[in-house]
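Below you'll find only one chain, the form predicted alone, shown as structure tokens.
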Amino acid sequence: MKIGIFDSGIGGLTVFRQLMKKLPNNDYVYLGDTARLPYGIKSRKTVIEYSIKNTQFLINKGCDLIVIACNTASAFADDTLRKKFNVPIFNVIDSGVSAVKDSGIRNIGIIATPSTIDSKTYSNRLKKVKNIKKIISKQCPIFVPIVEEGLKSKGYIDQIINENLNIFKRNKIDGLILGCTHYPILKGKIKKFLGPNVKIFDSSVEIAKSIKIQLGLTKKNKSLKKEVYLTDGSKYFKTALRSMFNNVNFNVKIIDIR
């Protein structure tokens, strides 16, 4: 099976390296929408027209099943994207939900950009969770950029961190959602300030193990493929995807699909 996984940037390769740890036995065709990015900041009509572009894209690359690495397409975009293409079509926001509504968590903080949380997608389908009792939700925009330029070390990220995520500290929170697929790169300094009695829910890993159970057992193909597609040059994201997939040498092609 040849599975596409797209994103804005680099927070999509959180998702790429998961599905790849938990079935290895795939073709896989990223696509890091570069050019147009941030997705997090984009009107719903936008981010629908980008995602039926880069799902397209990746059909057209012989892909069966389209993975939304990025939690604002995954709001705005996929019941679009459902009807317009009939392969099948996973996005990270359904298994944060899930992950969350078996951990029995009561007191759930969310962190997005600030489309995800504008468009109420987390809040509205946790109001159904049952053992629910109060949702806090927070857009952190700036994680996006720190992630995209590799800012993730400097000694100035711990106090941003601070001062955007203070608030489920007074609200004593016992779980949260990373809501944008940029911020698990940040999980070790999140969970860090947050300290351990706060369950840290990572949409990479939740989608992962979705679409794991869902697929089942593979088959391995005999020759695998992993391409990498970007829209626009990115300095750094040649340095993550290394970092990322312990120095595995991808050859990242630069294409036009505007």
Ligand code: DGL
Second form
Amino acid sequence: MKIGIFDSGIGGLTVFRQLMKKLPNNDYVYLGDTARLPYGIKSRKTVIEYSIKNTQFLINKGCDLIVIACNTASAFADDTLRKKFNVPIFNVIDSGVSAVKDSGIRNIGIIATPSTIDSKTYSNRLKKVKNIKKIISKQCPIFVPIVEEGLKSKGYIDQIINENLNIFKRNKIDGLILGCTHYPILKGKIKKFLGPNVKIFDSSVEIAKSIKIQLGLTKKNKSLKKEVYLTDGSKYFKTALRSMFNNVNFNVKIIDIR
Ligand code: DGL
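Next up, the form predicted in complex with the named molecule. The previous block was the form predicted alone.
Complete assembly follows, chain above in first position.
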């Protein structure tokens, strides 16, 4: 099987990494739409348009399954992509919501991009979950450039985490959804800030679990090819890729899909 994954940039690598761990016997094509990043402050119409182009590119590369490794694109474009393309399409929101459902958690927080929060996709779905009593949503757009530019170890990050997440200390929660695929890169700091009593739902882990369950055992591909494409040069992408994939050397190609 050849699995196609797309995101606006580095974020989807968190999904790619989890998929490689759980389903190593497949070929992968990763597309980071770095020319048009960030998605998280763009309109539904624009994100749908980008997502169609990304999916078409991956299908042209021979992918037979598409993973929308971006919450913003999952919130806005999932329906359109399913109607338009005749391959299985997985999105990060469905798997996150079902993990929360299975956990029985009552007070849930969501952090995501402004577009994902404004779409109300998470909150509308979580409202239907029986155990949930309280839902608190918070936009954290600044987390995306921190990850894209490799700034997570800077001294000021703790202050940024504090300012963005203290709402969840004032209003007690027992679970937090990382509703943007860039955020798992900051998971250590987020966990440390919220403490051990808040369960973190990481969309990259949850989607890999649910794809594995749905696919079952896949036949081992002969080639195990991994292709990585970007729509523009990105200063930090290759460093992030190397550090997330234990120094595996990927050949990153810059392409134009506009
Ligand atoms: N990683 C993406 C998400 O999950 C988008 C981040 C961005 O480009 O703003 O929403």
